[in-house]
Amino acid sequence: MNVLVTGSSRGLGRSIIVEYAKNGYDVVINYNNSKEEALELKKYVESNYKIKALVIKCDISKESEIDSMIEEIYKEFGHLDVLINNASIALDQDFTLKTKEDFMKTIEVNLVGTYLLSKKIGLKMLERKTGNIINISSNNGLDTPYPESIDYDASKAGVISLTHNLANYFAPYIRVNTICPGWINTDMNKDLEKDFIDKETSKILLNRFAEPEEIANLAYFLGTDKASYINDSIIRIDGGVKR
(Lines of atoms letter the chains of each structure in order from A and count residues from 1; the text may use other names and numbers.)
(Lines give C-alpha, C1' and ligand atoms only; values in the text may rest on other atoms or scores of the structure.)
Protein backbone atom coordinates (compact mmCIF):
# COMPACT_ATOMS: atom_id res chain seq x y z
CA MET A 1 0.00 0.00 0.00
CA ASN A 2 1.21 3.51 -0.75
CA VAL A 3 0.17 7.14 -0.45
CA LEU A 4 1.04 10.49 -2.01
CA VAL A 5 0.66 13.50 0.28
CA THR A 6 1.22 16.81 -1.46
CA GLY A 7 2.94 19.56 0.47
CA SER A 8 4.24 17.02 2.96
CA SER A 9 7.72 18.15 3.95
CA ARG A 10 6.42 19.94 7.03
CA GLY A 11 3.30 20.92 8.98
CA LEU A 12 0.14 18.89 8.61
CA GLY A 13 1.44 17.07 5.54
CA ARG A 14 4.45 15.82 7.47
CA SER A 15 2.22 14.46 10.24
CA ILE A 16 0.07 12.65 7.68
CA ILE A 17 3.15 11.05 6.11
CA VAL A 18 4.33 9.83 9.52
CA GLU A 19 0.88 8.40 10.35
CA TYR A 20 0.73 6.39 7.13
CA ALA A 21 4.37 5.29 7.42
CA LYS A 22 3.90 3.98 10.95
CA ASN A 23 1.04 1.89 9.61
CA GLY A 24 3.19 0.27 6.93
CA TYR A 25 2.47 2.42 3.87
CA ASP A 26 5.16 3.38 1.41
CA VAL A 27 4.99 7.15 1.10
CA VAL A 28 5.59 9.87 -1.48
CA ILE A 29 6.82 13.08 0.12
CA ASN A 30 6.11 16.05 -2.13
CA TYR A 31 7.69 19.47 -1.64
CA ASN A 32 8.15 22.65 -3.61
CA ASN A 33 10.64 24.72 -1.58
CA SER A 34 11.49 22.72 1.57
CA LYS A 35 13.98 20.20 0.22
CA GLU A 36 15.98 19.77 3.42
CA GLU A 37 12.85 19.11 5.47
CA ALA A 38 11.63 16.59 2.87
CA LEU A 39 14.91 14.68 2.93
CA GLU A 40 14.96 14.74 6.73
CA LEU A 41 11.44 13.30 6.78
CA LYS A 42 12.44 10.55 4.34
CA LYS A 43 15.33 9.61 6.59
CA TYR A 44 13.08 9.65 9.66
CA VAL A 45 10.32 7.41 8.32
CA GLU A 46 12.64 4.95 6.59
CA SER A 47 14.78 4.54 9.71
CA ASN A 48 11.83 4.16 12.08
CA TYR A 49 9.42 2.11 9.95
CA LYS A 50 9.92 -0.68 7.44
CA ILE A 51 8.73 1.34 4.48
CA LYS A 52 10.07 3.13 1.41
CA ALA A 53 9.84 6.89 1.02
CA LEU A 54 10.07 8.69 -2.31
CA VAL A 55 10.86 12.42 -2.32
CA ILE A 56 9.69 14.47 -5.30
CA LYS A 57 9.86 18.20 -5.95
CA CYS A 58 6.72 19.48 -7.67
CA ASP A 59 4.98 22.83 -7.92
CA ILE A 60 1.38 21.66 -8.20
CA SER A 61 0.35 24.86 -9.96
CA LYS A 62 2.35 23.63 -12.97
CA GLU A 63 0.75 20.81 -14.96
CA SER A 64 4.04 19.71 -16.53
CA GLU A 65 5.56 19.18 -13.08
CA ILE A 66 2.49 17.23 -11.97
CA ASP A 67 2.85 14.97 -15.00
CA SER A 68 6.53 14.38 -14.22
CA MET A 69 5.77 13.56 -10.59
CA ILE A 70 3.03 11.08 -11.50
CA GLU A 71 5.32 9.40 -14.03
CA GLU A 72 8.04 8.99 -11.39
CA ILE A 73 5.60 7.63 -8.79
CA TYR A 74 4.10 5.05 -11.12
CA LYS A 75 7.52 4.01 -12.38
CA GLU A 76 8.62 3.40 -8.78
CA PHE A 77 5.46 2.04 -7.14
CA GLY A 78 3.31 0.89 -10.07
CA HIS A 79 0.16 2.43 -8.63
CA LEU A 80 -1.21 4.67 -5.88
CA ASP A 81 -3.68 3.56 -3.24
CA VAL A 82 -4.29 6.95 -1.60
CA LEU A 83 -3.93 10.53 -2.82
CA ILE A 84 -4.07 13.29 -0.21
CA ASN A 85 -4.33 16.78 -1.66
CA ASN A 86 -2.79 18.76 1.18
CA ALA A 87 -0.56 21.36 -0.50
CA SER A 88 -1.87 24.91 -0.31
CA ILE A 89 -0.77 28.50 0.11
CA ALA A 90 -2.22 31.49 1.95
CA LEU A 91 -1.33 35.01 0.84
CA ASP A 92 -3.23 36.88 3.53
CA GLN A 93 -3.22 40.64 3.51
CA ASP A 94 -5.58 43.60 3.73
CA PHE A 95 -8.55 43.10 1.41
CA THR A 96 -8.00 46.46 -0.32
CA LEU A 97 -4.41 45.57 -1.16
CA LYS A 98 -5.01 42.09 -2.54
CA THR A 99 -4.29 41.85 -6.26
CA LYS A 100 -5.63 39.72 -9.06
CA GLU A 101 -2.22 38.05 -9.20
CA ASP A 102 -2.48 37.09 -5.52
CA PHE A 103 -5.97 35.73 -6.03
CA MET A 104 -5.09 33.69 -9.11
CA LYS A 105 -1.91 32.24 -7.57
CA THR A 106 -3.89 30.97 -4.59
CA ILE A 107 -6.57 29.46 -6.83
CA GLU A 108 -3.97 27.83 -9.09
CA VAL A 109 -2.25 26.05 -6.20
CA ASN A 110 -5.14 25.29 -3.85
CA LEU A 111 -7.90 24.49 -6.34
CA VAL A 112 -6.53 23.91 -9.84
CA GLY A 113 -3.61 21.84 -8.54
CA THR A 114 -6.02 19.70 -6.53
CA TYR A 115 -8.22 19.27 -9.60
CA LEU A 116 -5.36 18.23 -11.88
CA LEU A 117 -3.90 15.72 -9.42
CA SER A 118 -7.32 14.25 -8.65
CA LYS A 119 -8.19 13.90 -12.32
CA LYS A 120 -4.91 12.42 -13.49
CA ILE A 121 -4.39 10.05 -10.56
CA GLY A 122 -8.09 9.33 -10.16
CA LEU A 123 -8.33 8.07 -13.74
CA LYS A 124 -5.40 5.75 -13.08
CA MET A 125 -7.09 4.51 -9.90
CA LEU A 126 -10.25 3.95 -11.92
CA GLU A 127 -8.36 1.54 -14.18
CA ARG A 128 -7.73 -0.62 -11.09
CA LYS A 129 -11.24 0.06 -9.75
CA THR A 130 -9.87 1.01 -6.34
CA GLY A 131 -8.42 4.02 -4.57
CA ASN A 132 -8.99 6.87 -2.18
CA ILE A 133 -8.78 10.62 -2.68
CA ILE A 134 -8.74 12.83 0.42
CA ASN A 135 -8.80 16.60 0.06
CA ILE A 136 -7.72 19.01 2.77
CA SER A 137 -10.03 22.01 2.72
CA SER A 138 -10.70 24.30 5.69
CA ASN A 139 -13.45 25.72 7.85
CA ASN A 140 -12.68 28.88 5.85
CA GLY A 141 -14.39 27.14 2.93
CA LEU A 142 -17.49 26.41 4.99
CA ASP A 143 -18.58 29.25 7.22
CA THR A 144 -15.55 31.01 8.69
CA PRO A 145 -14.75 33.88 6.34
CA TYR A 146 -11.85 36.30 6.75
CA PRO A 147 -11.77 39.16 4.18
CA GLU A 148 -7.95 39.19 4.24
CA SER A 149 -8.13 35.52 3.19
CA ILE A 150 -10.79 35.93 0.51
CA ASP A 151 -8.76 34.08 -2.13
CA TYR A 152 -7.88 31.26 0.29
CA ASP A 153 -11.49 30.96 1.44
CA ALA A 154 -12.75 30.81 -2.14
CA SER A 155 -10.19 28.16 -3.06
CA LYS A 156 -11.15 25.97 -0.10
CA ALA A 157 -14.86 26.32 -0.89
CA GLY A 158 -13.97 25.24 -4.42
CA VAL A 159 -12.24 22.13 -3.10
CA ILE A 160 -15.47 21.16 -1.32
CA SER A 161 -17.45 21.52 -4.55
CA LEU A 162 -14.75 19.62 -6.41
CA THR A 163 -15.07 16.77 -3.93
CA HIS A 164 -18.77 16.28 -4.68
CA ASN A 165 -18.15 16.15 -8.43
CA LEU A 166 -15.19 13.79 -8.15
CA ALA A 167 -17.09 11.43 -5.84
CA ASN A 168 -19.92 11.25 -8.37
CA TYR A 169 -17.64 10.73 -11.35
CA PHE A 170 -15.46 8.04 -9.76
CA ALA A 171 -18.31 6.13 -8.08
CA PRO A 172 -18.52 3.36 -7.08
CA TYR A 173 -14.84 2.49 -7.15
CA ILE A 174 -13.03 5.46 -5.63
CA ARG A 175 -14.03 7.17 -2.41
CA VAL A 176 -13.52 10.94 -2.33
CA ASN A 177 -13.79 12.88 0.93
CA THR A 178 -12.74 16.24 2.30
CA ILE A 179 -11.40 17.23 5.71
CA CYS A 180 -12.10 20.77 6.94
CA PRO A 181 -9.78 21.57 9.84
CA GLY A 182 -10.03 24.61 12.04
CA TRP A 183 -6.93 26.16 13.60
CA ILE A 184 -3.87 23.89 13.80
CA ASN A 185 -0.57 24.36 15.61
CA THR A 186 1.65 24.44 12.52
CA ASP A 187 4.51 26.61 11.28
CA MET A 188 2.01 28.53 9.14
CA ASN A 189 0.29 29.78 12.29
CA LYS A 190 3.20 30.15 14.69
CA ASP A 191 3.74 33.84 13.93
CA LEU A 192 0.16 34.91 14.55
CA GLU A 193 -0.20 37.68 17.10
CA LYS A 194 -0.96 36.48 20.62
CA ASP A 195 -4.08 38.60 20.90
CA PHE A 196 -5.43 37.05 17.71
CA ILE A 197 -4.61 33.51 18.92
CA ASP A 198 -6.34 34.19 22.23
CA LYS A 199 -9.39 35.56 20.43
CA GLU A 200 -9.65 32.56 18.11
CA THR A 201 -9.01 30.08 20.93
CA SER A 202 -11.89 31.58 22.90
CA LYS A 203 -14.25 30.55 20.08
CA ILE A 204 -13.22 26.87 20.30
CA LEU A 205 -15.14 24.62 22.70
CA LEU A 206 -12.02 22.60 23.46
CA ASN A 207 -10.20 25.88 24.13
CA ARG A 208 -7.10 25.10 22.06
CA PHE A 209 -5.80 24.73 18.52
CA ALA A 210 -5.50 21.19 17.11
CA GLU A 211 -2.22 19.35 16.97
CA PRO A 212 -1.29 18.22 13.44
CA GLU A 213 -1.36 14.58 14.57
CA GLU A 214 -5.04 14.88 15.43
CA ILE A 215 -5.89 15.83 11.86
CA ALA A 216 -3.48 13.19 10.53
CA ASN A 217 -5.34 10.49 12.45
CA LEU A 218 -8.52 11.35 10.53
CA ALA A 219 -6.66 11.52 7.22
CA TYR A 220 -5.30 8.02 7.84
CA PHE A 221 -8.66 6.61 8.92
CA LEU A 222 -10.38 7.88 5.76
CA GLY A 223 -7.78 6.15 3.59
CA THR A 224 -8.39 2.73 5.13
CA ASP A 225 -11.09 0.08 4.82
CA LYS A 226 -12.33 1.09 8.28
CA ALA A 227 -13.91 4.04 6.48
CA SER A 228 -15.22 1.89 3.63
CA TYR A 229 -18.72 3.45 3.65
CA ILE A 230 -17.64 7.07 4.08
CA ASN A 231 -17.82 8.78 0.70
CA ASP A 232 -18.56 12.26 -0.65
CA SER A 233 -18.36 13.57 2.92
CA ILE A 234 -17.17 16.95 4.16
CA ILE A 235 -15.81 16.40 7.66
CA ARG A 236 -15.32 19.32 10.02
CA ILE A 237 -12.58 18.85 12.64
CA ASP A 238 -12.21 21.99 14.70
CA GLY A 239 -12.67 21.16 18.36
CA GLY A 240 -16.21 22.53 18.23
CA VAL A 241 -16.95 26.18 17.58
CA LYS A 242 -19.22 28.33 19.73
CA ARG A 243 -22.38 29.27 17.84
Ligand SMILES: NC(=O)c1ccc[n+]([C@@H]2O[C@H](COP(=O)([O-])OP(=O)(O)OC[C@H]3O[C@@H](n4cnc5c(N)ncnc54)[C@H](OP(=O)(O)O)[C@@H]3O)[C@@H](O)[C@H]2O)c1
Given for the second form:
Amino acid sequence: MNVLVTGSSRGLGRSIIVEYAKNGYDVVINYNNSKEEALELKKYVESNYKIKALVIKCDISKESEIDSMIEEIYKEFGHLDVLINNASIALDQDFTLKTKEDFMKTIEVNLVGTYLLSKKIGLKMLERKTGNIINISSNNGLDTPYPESIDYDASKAGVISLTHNLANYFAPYIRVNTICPGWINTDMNKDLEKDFIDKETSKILLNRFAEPEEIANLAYFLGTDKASYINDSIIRIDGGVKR
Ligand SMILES: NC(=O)c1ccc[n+]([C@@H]2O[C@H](COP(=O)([O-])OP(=O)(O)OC[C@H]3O[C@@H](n4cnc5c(N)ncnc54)[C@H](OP(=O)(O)O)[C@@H]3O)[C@@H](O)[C@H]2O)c1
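After the form predicted on its own, can we look at the form predicted in complex with the ligand?
Next comes the full complex, and the chain you just saw is listed first.
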Protein backbone atom coordinates (compact mmCIF):
# COMPACT_ATOMS: atom_id res chain seq x y z
CA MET A 1 0.00 0.00 0.00
CA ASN A 2 1.18 3.53 -0.65
CA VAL A 3 0.25 7.17 -0.13
CA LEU A 4 1.07 10.58 -1.60
CA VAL A 5 0.83 13.48 0.85
CA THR A 6 1.23 16.86 -0.82
CA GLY A 7 3.18 19.44 1.16
CA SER A 8 4.72 16.84 3.45
CA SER A 9 8.12 18.41 4.08
CA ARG A 10 6.84 20.08 7.25
CA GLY A 11 3.89 20.46 9.63
CA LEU A 12 0.78 18.33 9.36
CA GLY A 13 1.88 16.70 6.09
CA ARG A 14 5.06 15.45 7.77
CA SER A 15 3.04 13.91 10.64
CA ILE A 16 0.69 12.20 8.16
CA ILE A 17 3.68 10.67 6.34
CA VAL A 18 5.06 9.32 9.65
CA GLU A 19 1.67 7.84 10.58
CA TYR A 20 1.29 5.96 7.27
CA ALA A 21 4.95 4.85 7.27
CA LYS A 22 4.54 3.54 10.82
CA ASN A 23 1.70 1.39 9.48
CA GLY A 24 3.77 -0.09 6.67
CA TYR A 25 2.80 2.16 3.73
CA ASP A 26 5.33 3.26 1.13
CA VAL A 27 5.17 7.04 1.01
CA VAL A 28 5.62 9.89 -1.43
CA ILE A 29 6.95 13.00 0.28
CA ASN A 30 6.20 16.12 -1.77
CA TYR A 31 7.92 19.46 -1.14
CA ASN A 32 8.13 22.80 -2.88
CA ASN A 33 10.85 24.78 -1.06
CA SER A 34 11.89 22.66 1.94
CA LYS A 35 14.18 20.12 0.28
CA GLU A 36 16.38 19.49 3.34
CA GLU A 37 13.36 18.77 5.56
CA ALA A 38 11.91 16.41 2.92
CA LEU A 39 15.19 14.48 2.62
CA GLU A 40 15.51 14.30 6.41
CA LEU A 41 11.98 12.87 6.59
CA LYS A 42 12.80 10.23 3.97
CA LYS A 43 15.84 9.20 6.01
CA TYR A 44 13.75 9.12 9.21
CA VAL A 45 10.91 6.95 7.89
CA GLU A 46 13.11 4.58 5.89
CA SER A 47 15.41 3.94 8.83
CA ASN A 48 12.62 3.55 11.40
CA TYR A 49 10.07 1.59 9.36
CA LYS A 50 10.60 -1.02 6.63
CA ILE A 51 9.14 1.09 3.85
CA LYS A 52 10.21 2.97 0.73
CA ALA A 53 9.97 6.77 0.57
CA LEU A 54 10.10 8.79 -2.65
CA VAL A 55 10.88 12.50 -2.39
CA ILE A 56 9.51 14.66 -5.19
CA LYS A 57 9.72 18.41 -5.70
CA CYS A 58 6.48 19.74 -7.15
CA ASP A 59 4.83 23.14 -6.90
CA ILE A 60 1.20 22.03 -6.92
CA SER A 61 0.11 25.33 -8.47
CA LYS A 62 1.96 24.31 -11.68
CA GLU A 63 0.18 21.74 -13.83
CA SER A 64 3.36 20.65 -15.64
CA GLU A 65 5.03 19.88 -12.29
CA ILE A 66 1.95 17.90 -11.18
CA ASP A 67 2.13 15.87 -14.39
CA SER A 68 5.83 15.13 -13.86
CA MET A 69 5.24 14.11 -10.23
CA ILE A 70 2.41 11.74 -11.19
CA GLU A 71 4.55 10.21 -13.94
CA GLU A 72 7.41 9.60 -11.50
CA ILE A 73 5.11 8.07 -8.85
CA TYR A 74 3.46 5.68 -11.30
CA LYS A 75 6.87 4.72 -12.75
CA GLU A 76 8.24 3.92 -9.29
CA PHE A 77 5.16 2.50 -7.54
CA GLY A 78 2.89 1.41 -10.41
CA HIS A 79 -0.21 2.79 -8.68
CA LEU A 80 -1.38 4.97 -5.76
CA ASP A 81 -3.72 3.80 -2.99
CA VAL A 82 -4.22 7.05 -1.10
CA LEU A 83 -3.93 10.71 -2.13
CA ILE A 84 -3.89 13.31 0.63
CA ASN A 85 -4.28 16.89 -0.57
CA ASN A 86 -2.57 18.71 2.28
CA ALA A 87 -0.31 21.38 0.71
CA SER A 88 -1.56 24.88 1.27
CA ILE A 89 -0.52 28.48 1.83
CA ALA A 90 -2.01 31.21 4.02
CA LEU A 91 -1.06 34.77 3.09
CA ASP A 92 -2.83 36.54 5.95
CA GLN A 93 -2.93 40.25 5.38
CA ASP A 94 -4.95 43.28 6.41
CA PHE A 95 -8.27 43.08 4.51
CA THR A 96 -7.74 46.48 2.87
CA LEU A 97 -4.23 45.58 1.67
CA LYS A 98 -4.89 42.15 0.17
CA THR A 99 -4.40 42.21 -3.58
CA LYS A 100 -5.89 40.25 -6.44
CA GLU A 101 -2.45 38.63 -6.86
CA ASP A 102 -2.51 37.41 -3.22
CA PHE A 103 -6.03 36.08 -3.71
CA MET A 104 -5.22 34.27 -6.96
CA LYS A 105 -2.01 32.74 -5.57
CA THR A 106 -3.90 31.24 -2.64
CA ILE A 107 -6.65 29.89 -4.89
CA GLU A 108 -4.12 28.42 -7.32
CA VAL A 109 -2.28 26.45 -4.63
CA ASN A 110 -5.08 25.51 -2.23
CA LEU A 111 -7.99 24.99 -4.60
CA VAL A 112 -6.77 24.53 -8.19
CA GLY A 113 -3.83 22.36 -7.07
CA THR A 114 -6.20 20.13 -5.10
CA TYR A 115 -8.59 19.96 -8.06
CA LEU A 116 -5.91 18.99 -10.59
CA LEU A 117 -4.30 16.36 -8.37
CA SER A 118 -7.66 14.83 -7.46
CA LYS A 119 -8.84 14.74 -11.06
CA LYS A 120 -5.63 13.32 -12.54
CA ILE A 121 -4.89 10.79 -9.79
CA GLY A 122 -8.58 9.98 -9.24
CA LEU A 123 -8.95 8.99 -12.91
CA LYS A 124 -5.94 6.68 -12.57
CA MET A 125 -7.42 5.17 -9.39
CA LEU A 126 -10.68 4.67 -11.25
CA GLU A 127 -8.90 2.47 -13.82
CA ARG A 128 -8.12 0.08 -10.93
CA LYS A 129 -11.57 0.65 -9.38
CA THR A 130 -10.03 1.41 -6.00
CA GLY A 131 -8.51 4.37 -4.22
CA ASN A 132 -8.95 6.94 -1.54
CA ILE A 133 -8.77 10.74 -1.59
CA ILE A 134 -8.54 12.83 1.57
CA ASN A 135 -8.55 16.63 1.42
CA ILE A 136 -7.32 18.89 4.18
CA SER A 137 -9.61 21.91 4.38
CA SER A 138 -10.07 24.00 7.55
CA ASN A 139 -12.82 25.08 9.89
CA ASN A 140 -12.24 28.48 8.22
CA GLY A 141 -13.91 26.91 5.19
CA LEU A 142 -16.98 26.11 7.30
CA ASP A 143 -17.80 28.90 9.66
CA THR A 144 -14.91 30.74 11.31
CA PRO A 145 -14.18 33.62 8.97
CA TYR A 146 -11.31 36.07 9.40
CA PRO A 147 -11.28 39.00 6.93
CA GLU A 148 -7.45 38.79 6.90
CA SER A 149 -7.69 35.29 5.37
CA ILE A 150 -10.63 35.87 3.03
CA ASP A 151 -8.78 34.15 0.16
CA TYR A 152 -7.70 31.20 2.31
CA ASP A 153 -11.24 30.78 3.68
CA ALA A 154 -12.72 30.84 0.16
CA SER A 155 -10.14 28.30 -1.04
CA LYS A 156 -10.97 25.97 1.86
CA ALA A 157 -14.73 26.31 1.26
CA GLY A 158 -13.97 25.47 -2.37
CA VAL A 159 -12.19 22.28 -1.31
CA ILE A 160 -15.37 21.23 0.52
CA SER A 161 -17.35 21.74 -2.69
CA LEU A 162 -14.76 19.77 -4.70
CA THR A 163 -15.19 16.89 -2.26
CA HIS A 164 -18.89 16.48 -3.09
CA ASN A 165 -18.33 16.54 -6.86
CA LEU A 166 -15.35 14.19 -6.70
CA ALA A 167 -17.16 11.73 -4.42
CA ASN A 168 -20.08 11.68 -6.86
CA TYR A 169 -17.95 11.25 -9.95
CA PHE A 170 -15.73 8.51 -8.54
CA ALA A 171 -18.48 6.53 -6.77
CA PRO A 172 -18.67 3.74 -5.84
CA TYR A 173 -14.98 2.97 -6.24
CA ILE A 174 -13.13 5.83 -4.59
CA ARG A 175 -13.99 7.31 -1.21
CA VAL A 176 -13.46 11.08 -1.01
CA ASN A 177 -13.52 12.85 2.35
CA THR A 178 -12.42 16.17 3.79
CA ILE A 179 -10.94 17.01 7.18
CA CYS A 180 -11.53 20.48 8.62
CA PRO A 181 -9.02 21.13 11.40
CA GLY A 182 -9.02 24.09 13.73
CA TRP A 183 -5.76 25.61 14.96
CA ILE A 184 -2.73 23.28 14.79
CA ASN A 185 0.74 23.85 16.26
CA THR A 186 2.71 24.16 13.00
CA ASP A 187 4.85 26.75 11.21
CA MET A 188 1.70 28.14 9.60
CA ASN A 189 1.02 29.84 12.94
CA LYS A 190 4.55 30.69 13.96
CA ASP A 191 4.13 34.45 13.43
CA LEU A 192 0.89 34.83 15.40
CA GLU A 193 0.98 37.33 18.29
CA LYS A 194 0.71 35.83 21.78
CA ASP A 195 -2.41 37.89 22.54
CA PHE A 196 -4.11 36.53 19.43
CA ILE A 197 -3.14 32.94 20.31
CA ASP A 198 -4.51 33.41 23.85
CA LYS A 199 -7.78 34.82 22.47
CA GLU A 200 -8.19 31.96 20.01
CA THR A 201 -7.27 29.36 22.65
CA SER A 202 -9.95 30.72 24.97
CA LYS A 203 -12.59 29.91 22.31
CA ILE A 204 -11.57 26.22 22.16
CA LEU A 205 -13.37 23.81 24.54
CA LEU A 206 -10.18 21.74 24.94
CA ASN A 207 -8.34 25.01 25.67
CA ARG A 208 -5.36 24.35 23.38
CA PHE A 209 -4.29 24.12 19.73
CA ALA A 210 -4.02 20.60 18.25
CA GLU A 211 -0.73 18.79 17.82
CA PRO A 212 -0.26 17.73 14.17
CA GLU A 213 -0.23 14.05 15.21
CA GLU A 214 -3.82 14.39 16.49
CA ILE A 215 -4.99 15.39 12.99
CA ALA A 216 -2.69 12.84 11.31
CA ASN A 217 -4.44 10.04 13.25
CA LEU A 218 -7.72 10.95 11.54
CA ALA A 219 -6.04 11.29 8.12
CA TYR A 220 -4.68 7.75 8.58
CA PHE A 221 -7.98 6.29 9.80
CA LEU A 222 -9.87 7.68 6.78
CA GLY A 223 -7.38 6.05 4.42
CA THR A 224 -7.95 2.58 5.88
CA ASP A 225 -10.74 0.01 5.54
CA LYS A 226 -11.80 0.80 9.11
CA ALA A 227 -13.40 3.86 7.47
CA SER A 228 -14.97 1.81 4.66
CA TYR A 229 -18.42 3.44 4.95
CA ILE A 230 -17.20 7.01 5.43
CA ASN A 231 -17.59 8.79 2.11
CA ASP A 232 -18.35 12.34 0.94
CA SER A 233 -17.97 13.50 4.55
CA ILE A 234 -16.71 16.80 5.87
CA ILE A 235 -15.19 16.11 9.27
CA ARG A 236 -14.50 18.91 11.74
CA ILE A 237 -11.63 18.34 14.17
CA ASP A 238 -11.07 21.51 16.19
CA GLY A 239 -11.29 20.57 19.87
CA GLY A 240 -14.82 21.98 20.02
CA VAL A 241 -15.52 25.68 19.73
CA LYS A 242 -17.40 27.58 22.47
CA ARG A 243 -20.82 28.83 21.40
N1 LIG B 1 -1.90 25.06 11.00
C2 LIG B 1 -3.19 25.27 11.20
O3 LIG B 1 -3.60 25.90 12.18
C4 LIG B 1 -4.21 24.72 10.22
C5 LIG B 1 -5.58 24.83 10.55
C6 LIG B 1 -6.54 24.33 9.67
C7 LIG B 1 -6.14 23.72 8.50
N8 LIG B 1 -4.80 23.62 8.21
C9 LIG B 1 -4.45 22.97 6.95
O10 LIG B 1 -3.58 21.88 7.22
C11 LIG B 1 -2.72 21.68 6.10
C12 LIG B 1 -1.27 21.65 6.55
O13 LIG B 1 -0.96 22.91 7.15
P14 LIG B 1 0.34 23.14 8.03
O15 LIG B 1 -0.10 23.90 9.23
O16 LIG B 1 1.10 21.89 8.17
O17 LIG B 1 1.13 24.18 7.06
P18 LIG B 1 2.66 24.55 7.03
O19 LIG B 1 3.34 24.20 8.31
O20 LIG B 1 2.72 25.97 6.55
O21 LIG B 1 3.24 23.58 5.87
C22 LIG B 1 2.76 23.76 4.58
C23 LIG B 1 3.27 22.64 3.70
O24 LIG B 1 2.71 22.84 2.39
C25 LIG B 1 3.75 22.86 1.45
N26 LIG B 1 3.42 23.74 0.31
C27 LIG B 1 3.05 25.04 0.33
N28 LIG B 1 2.87 25.49 -0.92
C29 LIG B 1 3.12 24.44 -1.75
C30 LIG B 1 3.10 24.27 -3.15
N31 LIG B 1 2.80 25.29 -3.97
N32 LIG B 1 3.40 23.06 -3.66
C33 LIG B 1 3.72 22.02 -2.86
N34 LIG B 1 3.78 22.13 -1.50
C35 LIG B 1 3.48 23.33 -0.96
C36 LIG B 1 5.00 23.31 2.18
O37 LIG B 1 6.12 22.82 1.48
P38 LIG B 1 7.55 23.59 1.36
O39 LIG B 1 7.93 24.07 2.73
O40 LIG B 1 8.45 22.49 0.85
O41 LIG B 1 7.38 24.69 0.38
C42 LIG B 1 4.78 22.64 3.54
O43 LIG B 1 5.24 21.31 3.51
C44 LIG B 1 -3.02 22.81 5.12
O45 LIG B 1 -3.95 22.38 4.15
C46 LIG B 1 -3.67 23.86 6.00
O47 LIG B 1 -4.49 24.76 5.28
C48 LIG B 1 -3.84 24.11 9.03
